[in-house]
Every structure is written in structure tokens, then in C-alpha cells.
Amino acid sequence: MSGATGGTAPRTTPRHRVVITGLGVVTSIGTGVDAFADGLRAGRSGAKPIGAFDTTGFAYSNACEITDFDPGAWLRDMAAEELGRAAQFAVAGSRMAVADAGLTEDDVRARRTLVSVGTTDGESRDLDHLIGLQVAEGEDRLDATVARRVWPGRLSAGIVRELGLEDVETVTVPTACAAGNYAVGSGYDAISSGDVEMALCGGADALCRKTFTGFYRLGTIAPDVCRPFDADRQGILTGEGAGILLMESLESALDRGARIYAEVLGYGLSCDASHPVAPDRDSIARCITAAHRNAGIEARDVDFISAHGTGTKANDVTEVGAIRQVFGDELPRTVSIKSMIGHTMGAASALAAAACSLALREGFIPPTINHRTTDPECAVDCVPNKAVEARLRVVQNNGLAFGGNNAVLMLGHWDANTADNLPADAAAAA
């Protein structure tokens, strides 16, 4: 991946402009844009109580799971039982992104395409249910059919065999909860250097036992709700779900008449691996220098950011500091979609890409819910628990992992009628 990372000269104009033109997600407030859209202005959670696997023993056991979500209305080639949950996602994602993007299989199927897929946990619901049995009724007794499935690199090429691609690249990124981002970016490079003409990336992770054990373990996991920024935070919820994005050179969306959502204006990268779990601000203001200075645009362009915004006390102290340190006193409005959907680990980047775009297409920025007082070791103005109209130009979307793995995606607004938007052939060709 090209994207810029501390210390990288400024970006040459790359050879395609990209841009997003369909968007597929399902999360535990809506499932498809629309639904997802909705959710996103009326700031609905989607906290419940775990009901994905046995909570006895645990002294809070809340999570934004998904309930309503029917594989078999997304699968058409493969049989529900031969993917994963997390898979599943990924499969009804890219098949949301490719008809929401106006195109058909056959469209897909005709062109050079990158899949690329982020995960932090890929199939571990299933590793979960294999290791139970293992334990309680001996190894010969595991499901051959789970195993088989268990495969990180199923959730990309789930997509390719579900879709029949075949001039197809396809990438399975496994950098935890950055690792949307990091997909995304992987497409960025792959159209704007003309490697590939479309691509679906994003994240997918499905709600497991080992990871929420891991967080409550670490004392991070929030009994009731998540309050990102908020003096009263007291952590994370696990989420699940998929944000797929499809996207391919502005030639083509506009050849097409293709609807834009936005424009991706560049992304940056750090990893400092100081620590296997606490964030570091200096790595985490580098990859957003780097961003910006990838994308061509400074500091005070950017009219939002979505944050990684976790609600633990550590992320948002350190994330903010970070976000100071790059903006100074005056922030643009950040925001943490996680309170609303979870922390939805690999796919968490990728679908805060989609609400962003979303925000940028229909002007508005989503509120951070649950909010009370704002600590004042991270004071912004989160949009607290109603969504604001406005016009926005560029947004920052943060993803930041855990080994400090950090990835910053640039977003910007796209206008038809606006001929700075346009490179010099296609401003001609408009």
C-alpha cells in the first residue's frame, strides 16, 4: 500500500481520481443505506442484551448485536452453511454495494477488480463453537463443516465465488480494528494507479465469545452503553457487521452517470507497535499529518472527523490529545459513531467510512448518543445526541488498532455542478 506515512513527501496527483459510488453495510441499527442512513440521524442504539452465546458468569453482558439479519436473503450461489457469520456479512454487503452502485454482477463480473476484506477476528465465533466441543466432547467430535469455514481469507473470497469474479485480486487485511481503512486505502491505490477498475473493500467482523472475554478482562467493557468523550465513560461495546464500499475511477462513475457519495481524497498510516494495547498520540498525530498531507489538504479544511472513539478512558484522552496536536485549539467537530453501533472491530473504520460519505452526500454529521458531560481531558464537541445538518467539504475518518496500527482515510464532498471537482479532460468532457 502507497498511503503516505510520517515523513513522506507530499502526494503527486495519482494517474485516476476515486471515488465511492455504492455503499453495502449491515449493522445493528439498520442493514442497507437507507436503513443504516436513518439510524444514523436518529441516533438509535443498537444495545441489547449478548445473545450470541452463554453470558452466565459475566456482571454486565451487553452488546450491539445483530438480530434480524437473514443470510439467505443475500447468498444466491453458496449455501448459508459454507460461510461464517462474519462472511455472511461481507457476502450481503458487496451484493448491497454493487446494486446500490447502480451496477449488476455481470457489470462487476466484466472488470478488473480488487476485493479487499479487514477483519480483527475474522471466523472466531466459529473457532469459539469449535474449541467448546473440543473441550467437552474430544476432537473427534468437532463439525467439519465449521472448520472449514474458519479461514480468515473467506470473508474476501466469499465475495469472489458468491459474485463469480474471476479478473479478480483478492485481500484478506488483518489489522484489527484500522483495518477497514486499511482495505479501503488498498482500493484507493489499486484504481487511482490503474492496477484494477472497481473495487469492494471494507471490514466484517461477527460478535464472539473471545472477544468480549478479552475486553471485559481488560476492564473496558461498558455496562450499559457506550459514552465516547463523555467524564462518566466507562468503555466499549462489542458490535458486529459489514460496510462495504465500491469504488472505481471518477472516468467511470461519470461515463456511467454513476451516483457519488464522495470522493477519496487520500489515507495515511503508522504503525509505532510501542505498546500491544495502549494508543500512542505522537504515532496517531503522524498518521493524521500523513493523511492530510496525502490528500493535498491542511488541518483546517476539514469541516469533521470520525473518531475511533472507543469510550475507554485511554483511547479518547489519547486520540484527542493527538487530534490537538495536529488541529490546536480550534477541532472540527468530532464525532464517534460507535456509540451508536458498537465497536465493531474490523469493520468499525469501514462502516464509520460509509456513515461519512453518507454525511457528506446528504449533509449532516451523525451525533455521538449517550452523552452527558464532556471529560474535560477530551473536550470536542461531539455532536452530542442529535444529529446537525451541514455542508461539509472534507472528513476525517481515524481507525486505530491495537499494536499501533493506525489508519486515516480523507473523504471528500464531490459536485457535479462544482468545475474544481473535475480533473482538466473530465471538467471538458462535463
Contents of the next structure:
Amino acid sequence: MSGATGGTAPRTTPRHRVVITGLGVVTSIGTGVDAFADGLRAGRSGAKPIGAFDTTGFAYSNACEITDFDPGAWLRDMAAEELGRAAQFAVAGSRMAVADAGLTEDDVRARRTLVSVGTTDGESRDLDHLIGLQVAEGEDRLDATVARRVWPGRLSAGIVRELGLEDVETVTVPTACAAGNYAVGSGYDAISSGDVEMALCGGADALCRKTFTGFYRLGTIAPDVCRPFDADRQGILTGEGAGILLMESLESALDRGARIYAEVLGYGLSCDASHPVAPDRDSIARCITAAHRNAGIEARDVDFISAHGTGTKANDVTEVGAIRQVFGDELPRTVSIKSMIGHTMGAASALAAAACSLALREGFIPPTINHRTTDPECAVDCVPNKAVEARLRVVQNNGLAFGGNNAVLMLGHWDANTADNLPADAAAAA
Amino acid sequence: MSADAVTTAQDLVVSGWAVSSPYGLGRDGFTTGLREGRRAVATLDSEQWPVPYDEAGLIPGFDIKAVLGRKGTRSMDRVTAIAATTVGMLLEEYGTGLAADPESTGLVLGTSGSVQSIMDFTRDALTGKAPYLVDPARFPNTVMNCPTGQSAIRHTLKGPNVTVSGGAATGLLALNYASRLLRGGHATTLLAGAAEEFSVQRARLEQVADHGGSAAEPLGEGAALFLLESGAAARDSGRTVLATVLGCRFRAFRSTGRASAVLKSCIDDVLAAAGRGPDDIALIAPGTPPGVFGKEEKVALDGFAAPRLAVRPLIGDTTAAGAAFQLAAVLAESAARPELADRLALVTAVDRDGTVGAALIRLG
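Mind giving me the form predicted together with the partner chain, seeing as the form predicted alone was just shown?
Entire complex below, previous chain first.
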């Protein structure tokens, strides 16, 4: 074991290598891994006028909404009305991830599992509905069916109930817009330490008036589309969906001959502890460095960065500044899939992790669409508008959130036919 | 069964704790109140709190500006203030030296944020002159990690800052999440625990929730936080080891009738992993949820002779903070009874959404 142990405390127990073998995605550019992969390669846009709530009075109101989701297709044990839209997305993503991993739900039931789902808003869409009733019909008006499903624990508990899992740790991680990376990171630690054999981790969120209104009021909603890193970028489009990753130990995946999308090399966390909404360059750089150290890699190993890349003035300049602080002048290509699927909040970094996994497996970099002129203040090769083919070994996935909550995930290529899979060193270090 | 009472460097230990509870701010009132068995649930002022409850366990006289000052509190909501206050008390009493290394010190907080803040924000959107005329300073309150992030800002905690949620098991899930972060090398010291607020909207929602076939019980509020670090880090910092975390285990039940069996399995597992048996347990702090959930928990604990510390009947249903208060009660009892040193304590939770959990700790 080499000295690079990552973080501030020595690890004390042998670690398992952790791989991603199943992906479940619900997005505005496609549901299911094949449709999502096609959408990423084609640079599809999920932007459209909002139908989720009445937008009268707003000067503009596009979002990346999912218009073809049928909860009944994914729920077996529970009635659709027992789960809010975010939890429904999470259940659908989990069922897809299990099937995509070539597993049956009985296989998952037979293993000790972690289910960890990140979210920003939980079922705030339902809370919007409940307060709407109070406003319209009186303070005492309550829709009890909806009231029972609003608590964020349901996002993970719904998956567990639907899959009939029993030997499982069930946790929701409401760490805002980086929550997906937090959930995947906790899954990595749980598997690598041997606490669990398998993990279903990711994030889910549903469009809601509350969050659209908040971002609109802050002046950070784009009038038309999201253009990360563009000189004329005007902000985010809110989005929705779920990304769930099925993770297991490398031994487990090899034993059952599973297809491996990617290896989870490690992750880093940091907190700005300075401002509730404005990102902090030094803190983000510290998070990136922590992730590299935890993964046992160097900045020069990174082949592309999936940026948080919201397309706001502040985020893109600060984030690229932080990347530059770590990487110097030789920046890897830095893309934002939010240009395609919008800002899916707690699902964002989980869906980006799914996109990175596909990119590593299939050898391409997803584009940043809607791009015209790169802003010199955040000058990166954002792979404008068209995906590129690329042989990739290490990919970095950034997630930044309100509360100054940063999480950076490192994924590596896995190829059963070559002996030089990159994290050999990282694994030894761990 | 070994009785290895020596704390090794790798052990995760609790080296400090703080509470804001219906007994008031701080550990003394909490400890005295619990040990006297004094009920801290009181009649509600129905003018101030138009809720479908007559009683609640409120932090007495909790006033955000009085406790935290005017700076940075103009738009602060109640759960954030409760969390930030409790973090402050924990650091003040036990945090010597932590300020020198803020990047290695983090916070794992169990909370589901404030439904009141979320609903108030949308109410403003629906009732204002235009649908976007909301107070932007209150937007961060509508995101569930607000108490965690704001506590970090007020107390300069730059390490991992994580928010977790899982109903009645939240406190144990936060403890386990923090343990993994420490073992994974992501921080040296973590503040871990949970916070809950009382609010009109929470009360309305909770009143119609699933209480296992029983009527809704009075709600409570507050926060309990613990300083978690390796035994070596505690020793290096000169902090006394108050307890050692031997393990947490979780399972799930689909039908309520399975809850006792899966909880019993969790208890057996944490005992087996620690190389201990039922007779080593000297103290149990159960969640005592209402209705069938409570009956199931009781059945799972039937074979254990240790005395029970029931917190919820005294301070109310503190939901997200419930299991953290149970752990705090164990530490309070342990502090008052030195003869419990080296004995084990068990904390259990049964959540209505199907999670059960057990945490085993060694006292002293």
C-alpha cells in the first residue's frame, strides 16, 4: 500500500474496489439508459414551456420537464398516490438500474444493500399543492393523502418498499444540488469498507413552483435555454428526473460476469462556510483536490470534467476559476449536461455521474449544447454542441450546492481486457 | 465475550454532546428533567400556534434573535436557529483546538428542513402582487440543507457538510453516515446529530400521518449533537471519551408485522459484531413510537433485561431529532451514573416508512 490514503485520517481497514454496473435514468431527454445515451450523443434538448404549474405572470417560463412519465409502469407494491413525483422517479430509476445491471430484484434482496437518494426539494411540489389549497380554500383545508407522502425519507423508503428489500440501510440525503454526488460517495464508502455488498445511490427531484420562483427572483432563470460557459449565458433552466446507480464491489461484479460501466475511484467533500448561495472558488478547488487525493490520482490524469455548469454568470466563472486553480493552464475538456437536461437539482450530479459512466464505457464526451461564443472569463473547451469520440480513463464529476456544499466524484474506465486499468495505483493506495 | 474496555486509536468515540430541548438550552436541564421523569410537554398557546394539537414540547422561550443576536438572523428560520445554537454550544464546550483546523471539521445533520419555510415561500408567491415577488433572502430556507449549511457558516466548519433524512431513524443514520466519513478519511472530527422544529405546517402534516393506528401524540422540537472522532484524535485533543460507537445496523420492513423481527436481527448483529451479548447491555433508549410501531419495538426488546430510558413521552415526538435525543439521554444517564462505565447502551428506532435501526455504544 502506498502512502496516498486520501483525506486527513489514515484508513484503517482493507478496502474493496467499487464499480458501477447498472444505470437507471429518468430525464427530459429520455427515460432508460439507451434513450439517455442517445440523447447525450445527439445533444438533445429537454427545454420546453412549463406545464407543471400555472406560469401566468412570469415573463418567461421554460424548464426541462418530463412529459411522458407513467408511474404506474414502475410501481407494483404501492399506489401511485402514496408517493410524490420525486419518489416515483426514484423508484423508476432503481428498477431500471437493477435490470440494467443484469440482476433480478431477488438478487438484490439477497444482498446487504444501501439505498441512498439525494434531493434538493424532496416533495416540495406536493407542499406547493398543499399550501395552494390553504390559500384557495382556507387554512384548515388539507389533502391527507398528499400530506402523508411529503417527507423526504419516502424518496429512499419508496425504493426499499417497492423492491421489497429487508437487509438494507435506507437514507435520503437532502444536501441540495450536490446531493447526488453525496449519495454516490456514501455508497462508495459503504461498499469499499465492506459494510454493504451493493448500493442503489443517486438523486431525484420534481419540478416545482417554489424552486422555479426562487431562482426566477434571484434573476438566474434563462429566458430561453441554458448556455453554460457562453458569453451570453443567462442562467439555468430548472429540470427534473432521477439518476440511480447500482454499485457493487469489483469482486461481486467479476464473479457474476457483470458489465462494468466504470469504477468509482473516490470523492471529496468541502463546505465553503461563507455564503449561503454564492459559490467560493477556493473551497471548490479544495474539494477537487480532496477528490483527487481520495481517488489516488493527479489532476493531469483527468480526461474530462463534467462541471456543475449551471449556466449562471457567477457559477461558471467561479467554477472554472477553481478548476484552473487546481489544473493550471492545461484544462481538461469541461462540459455541462445541464445544457441538455436542465438543472435537475438533487438528481443533477447523479445524472451527470450516469452520463460520465456511459462516456467511460462507450468512449465519448457529451456536448455542451446551445453554445455560441465561449466566455473568455470561463474559457474552457466545453465540447460545443457536438459530442466527440474519446478514449477516456479518468473523469471528474462536480456537484456544487446552496449552503456551500461541494462534492466531487472521480470515476475511472474499467476494461477487463487490459491490465492497466487506472486505478490500479489508486486501489493500492486505498 | 471479550470485555475489552480499552479504546483503540481506530475506535470512533463520542467526546462531547449538546442539546436544545423542551427542557431548555443545554445539557443540565435535559439531564435533570429526564432523571426526574418530568414531562416537558406543555399546553400550547392556540393564538400563536393554530394547530390541531393542545400540547407540544417547545424549547421554552426560544427566540432566535435573543439567542443568536441580530447579525445574520433577519431571515433565519426556526430549525436553522435551533441547529446553529446547538452546534455553537457543542463547540463552545468541547471544541478546543478545532478552530485551528476548520477544513478537517465537518457537520452531519439529520433534518428534513422546514416545511413551514417551504410553504411560506410558495404562499408569498401565490398571494403577492406578482408570482415572483418573494423575499429572495428566504429562498435558501426552502432547501433542506439550510440548517446544516448555515451552522457551518456561523461556526466556520469547512469539512464535509452533509444533511441526511430518514424519519424516526434519522439520528442513527446521521451517526452512521458520519462514522463512514471518518473511516473513509474525509474528516478528522465531525459534529453529528439531528434537529427538528415545531411549526404550524409541520403539526398539520404530522397530525394526519401514520401513527400505527393510534392518535397523533404531542410533537416536540430541538436538537442533539455529538462530537465524533477517533479515540486517537480525542486523546490528542485532550477530550474525554464519553462513549465508543460500537456499531449501527439498519433493516427494513414492508409489513408492520415484520418490524420486531428485523429490529431484533439488527440488535443481534451489532452485538455479534462487537463480540458482546444481551447481558452486557445496561441501558436501552427505545424510540417508543405510537401504536403498532411501538408494540413491535417492545417485542424486539423483550429478551433484554436492561432498564429503558423513554425520552419521547417526556419531550414529545421530535421526529427527525428523536433518535439523537435518545442517544443524548443515554449520555446524560451515563454522566450521572459513573458505575455504567464500560457497560453497553442500545438505541433503537422504528420508522413508519419502514426503517428500523439499532446503535450499540460502550459508555465511559
